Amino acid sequence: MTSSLPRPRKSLGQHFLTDPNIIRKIIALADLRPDETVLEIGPGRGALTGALCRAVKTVVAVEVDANLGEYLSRTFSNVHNLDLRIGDALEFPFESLSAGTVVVANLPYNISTPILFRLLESRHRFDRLILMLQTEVARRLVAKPGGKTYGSLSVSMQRWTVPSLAFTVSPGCFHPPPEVGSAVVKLEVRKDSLIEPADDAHFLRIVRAAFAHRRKTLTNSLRDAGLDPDAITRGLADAGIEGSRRAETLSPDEFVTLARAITLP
């Protein structure tokens, strides 16, 4: 390794994971086979790079520090199954990725959220995530109907994938150490969200449209977003659901039911 250090950017959220007991733990729950791609998001210094170009065929990392850039270039000059992308990876091509590729990723936790539908968009390109997160998204993500951490992103994501909060990391397993606590998980790609005719924009719309007003139930909520009322009536007569419910006590598969009961014009 060489011995100039790239020092973190606070503007761009870095925050190295430095511990290697962590880094162990990661691949192990990655469970990768070598003849495996992975998709690295944010390699920063390299140190779960190592292990990931170790582990599998290719890694392909995506860094969108220049400075990081040309640090990882001298690092793993020698290293030939390491694609380093310079450039933001909420403008990637996941398109271009291999089907079955796997994603390992420290996110930066500014952009994490858009970086997730990102990666969503093109599920169909992955077999499963594993993704270091800020523990409040983590949970976030894991969150059951009737919570209050349940919202629109855990119905999102649980609809695509099965998440699980596979365990979490201390702030001194960074540096610097960040000012919320970490945690890993683990997305599996639901095999049914590549088979089923879905409209995922439209999806979307319905869920978070649902859940703009916590407190206030189905039909209002959807009437105060600006969809078609009698559409609204139509699509819960449907679905079979009561438009007096809360968003927080529909499942991610009555939200999918609903979605497609709702037509709008």
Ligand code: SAM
Second form
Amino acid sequence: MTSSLPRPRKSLGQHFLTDPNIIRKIIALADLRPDETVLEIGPGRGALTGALCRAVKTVVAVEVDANLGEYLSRTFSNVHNLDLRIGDALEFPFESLSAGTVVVANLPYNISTPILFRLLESRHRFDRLILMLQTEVARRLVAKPGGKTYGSLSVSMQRWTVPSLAFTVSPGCFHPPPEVGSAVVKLEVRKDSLIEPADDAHFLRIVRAAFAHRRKTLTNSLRDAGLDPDAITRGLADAGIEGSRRAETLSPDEFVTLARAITLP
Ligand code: SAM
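Coords for the form predicted together with the named molecule, given the form predicted alone:
Every chain and every other molecule in the complex is listed next, the one we just looked at coming first.
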């Protein structure tokens, strides 16, 4: 049976990889072992899926587009280690995956940041994540303190993982070509970030509040976010961090210390 190719849907961020060299580079970067499980988000037309299925024990692939799901089921009907799920990755129960799962994905750029946060809520399930992202987002993930690109995404991702930008990919490597540049990042989950996931919401609240007004001092930004002024003063003193500093000068580890020191009533 011939499988007709569903047309790309822009609203779902469908830019399919067509360059075999980039596919090889992504698979090499993932450094997969035959006993591993991979989670692929958005398999699309299966550009990465076949290579992933050849490399590991099981590939769980979550695709929201039912037409593509049908196409993939037909195309991969003889591939027995592909576990295809049709549904929204933002709703997927990542907790059900086996520990040590590797995430490999060319993410839909319109929702890459919420997917990243959802994935990292369940980071104890993952060993490493190899992700194609918009270059601008990739640069924010790896940004160091002091610059304009450094913000709450950099702090949270660097708190939970060790991110590196592996290589960039030009629009011509996709069909249809995206309007923005792309880059592949590798995020190694930090084992020391697995001990306090219950505090993630508090940590994120402090980090986001600190960066909400980049030009203001930490004290003023945290106050503007409605946090209790006494808790801020005590927390800054206990953390040994000057309230006159700006958020972009604090390292991810300093944010961890600060968030631990601020106890809200
Ligand atoms: N992996 C394929 C490739 O590299 O050619 C396709 C990548 S394309 C950039 C993104 C894929 O994610 C599309 O197949 C799209 O349908 C799918 N997608 C978009 N939103 C999704 C969601 N919320 N959950 C799961 N998949 C989604």
